[in-house]
Amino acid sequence: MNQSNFSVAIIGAGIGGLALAVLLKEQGLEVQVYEQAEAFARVGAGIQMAPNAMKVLRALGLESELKTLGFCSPRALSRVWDSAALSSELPLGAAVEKQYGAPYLFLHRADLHTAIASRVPSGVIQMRHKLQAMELLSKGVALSFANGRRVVADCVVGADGVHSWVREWMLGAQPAQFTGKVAYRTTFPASLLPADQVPKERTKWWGPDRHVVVYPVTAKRDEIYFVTSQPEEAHWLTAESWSAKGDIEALKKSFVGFHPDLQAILHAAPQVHKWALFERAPLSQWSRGAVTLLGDACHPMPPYMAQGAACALEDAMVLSRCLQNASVQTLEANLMRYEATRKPRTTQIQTQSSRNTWLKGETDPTWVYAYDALSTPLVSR
């Protein structure tokens, strides 16, 4: 075996796993990625690729159909949440698609999901496969899976989300705490609104101690999706989790006095899912030895800033980058130059998207709109 041609082992199915295991493959890699669900659930989430995540999906060969697929608003609003006043106003559309050589787009996190996943060669995701055990071993890692499977990879990737297990083996655990916020979230049928209530543009409705994100997730506006976030007590919380159900009727008592335009939305989902918010101090390391992480493994962050999914993508293009010229040999430095390259920029979001300030006032997005993975700089270690 040509000592570059080393197999690579991504631990969870998500978007930015998925897109790693598209760019590795392209590299010529073995590369399996392993995912502990039965099936892709289409869970009712909406989604926001700014441009710095569109140049990545834009190199995945997703663009033209993501185009088709997601709501292209003309702009990002942020109105006062009783009198609907403006408090900012950001040109999206043709404007920010020229400003930053990408569009922004709003999507179903399902049709994103499925759109890279239709990337991946056939035979690469395994499901079923939980990971209970790993071991560094003289020559690759040992991964054993809860359905008895073992296999041996040069090496991993944590892929795994905001409950990683492959975190938790590389740095013990680590609780995360709890904001004292809670989001509902759901994606329902824009036909249960009047017509001219369905929404024409991304809005977020600010609120002394909470807020509502509104925006179509399809082309034809004809799915509605919003998300909010308030407080909430936490004797409910067993778990973090953004797919427990939620009562609608709690829901819309939680913003009571809100603009007649806002209520008129909540009252017309006929469901809600339930999200506690949790934070995470960004990480001391992101790797050991020839295991790594990316996405919400390493840096799990508030929606407040819509970046999450965004900075599993940049994770992606960078570390296939550093993993373009590695061997077996070098793969611990490659992984530590990923580490340093990515750290700053996600440690920033995190700390910036905990604020809950992005864009309530005039704000110039060009940091995080402008960054462009396939080209950043690669730091030496």
Ligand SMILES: Cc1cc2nc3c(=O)[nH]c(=O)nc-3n(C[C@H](O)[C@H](O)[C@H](O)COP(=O)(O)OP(=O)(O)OC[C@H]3O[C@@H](n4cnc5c(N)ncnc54)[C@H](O)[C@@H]3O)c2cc1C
Second form
Amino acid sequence: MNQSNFSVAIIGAGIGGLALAVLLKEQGLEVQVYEQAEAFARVGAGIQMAPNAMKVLRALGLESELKTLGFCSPRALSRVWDSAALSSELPLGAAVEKQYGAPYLFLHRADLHTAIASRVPSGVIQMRHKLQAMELLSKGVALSFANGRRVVADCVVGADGVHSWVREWMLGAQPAQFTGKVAYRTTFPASLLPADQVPKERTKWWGPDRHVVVYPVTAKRDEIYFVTSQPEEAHWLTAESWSAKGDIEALKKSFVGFHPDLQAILHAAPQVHKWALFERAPLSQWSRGAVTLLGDACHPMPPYMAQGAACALEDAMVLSRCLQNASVQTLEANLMRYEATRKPRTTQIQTQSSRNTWLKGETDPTWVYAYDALSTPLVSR
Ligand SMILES: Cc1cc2nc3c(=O)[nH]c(=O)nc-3n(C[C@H](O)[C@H](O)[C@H](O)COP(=O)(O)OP(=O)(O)OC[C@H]3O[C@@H](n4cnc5c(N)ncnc54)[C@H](O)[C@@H]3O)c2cc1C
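Moving on from the form predicted on its own, kindly provide the form predicted in complex with the named molecule as a structure.
And the full complex, kicking off with our chain again.
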């Protein structure tokens, strides 16, 4: 239990912000999460939780629930786009759990988000609170929201995603870079596929300039997910929207020539959404005074290692450890410690993700999966 009672305002109720809220509440801190959305939506998307992420989810008390919800793929396969030849094969399932001390799960993103949200005590999440102004006071930080509300907190964490308002306040307007790639993604009932074509393993189909990742998102394999990455101009991109309804026919056209097993999956999907993929070079700083950043707000990356949310969870765990026994007087130093501990790792993962070569050929994933945010040494600057 944290002896000092300072207040923390978390901006953004995504995976990172909510995980941090659970951990800080457990330490006895006064925490509020401010989220701009009116409600959480169930968007058709899957998410991979590698062992490094699962260790944090275990600390949130969610491991057994997620194991009953999610799919545990025996292997991660990479296949050549047209011939289906295997270019790499990584054992997952029991082997990965034995090696890294935690499972590798494939989940519906909404199931994961709902599970984390269920661990946040009631009254902590404030929906319809879009942060639009912030001011450092001699004591605390003043926050103003679009709904007219104004609050003061001792510490602020910007967990507000790739287009982070808090990052812009801290470092100035520098939009994240559009990679020139768009991800089409959807989930759909496995019953729309012939039984023998329902995927049994996570498979990435590698084309020359595009790819598709396919996996079930439920333990029963009754819901299938795919996500693509393909070059596309994003005329529909605006400051407010970086996702849109996708054109299923355009999607099918862009994968003509891919192996029939993959085409069958793309053709079974009734609809798709599309996301513009962004990245950003590592930031010069994550913190200013008692304000810091977490997750995509400070290290957005293309999803090619399936590690963005995992990094947000690791951030949450390390930040909560750095805030243990902190006080208002030491907050700034504690936040520096968090940044110094996390930045080398997230920079390495951002750099590797950008290359889009992860698991394409034989790869040793130990440096990613073996990381334990609960015990990694905290660096002092
Ligand atoms: C196609 C795709 C596939 C991916 N697959 C994986 C995967 O398999 N595994 C993995 O680990 N990662 C994956 N990722 C990455 C992962 O989705 C992100 O890294 C993760 O969601 C980041 O979490 P976050 O909490 O930092 O931000 P977000 O989830 O973006 O949450 C930010 C929240 O802040 C809110 N917000 C924003 N601005 C304000 C404001 N001004 N005031 C109040 N609230 C605000 C938003 O509404 C949102 O709820 C994938 C990403 C993409 C695009």
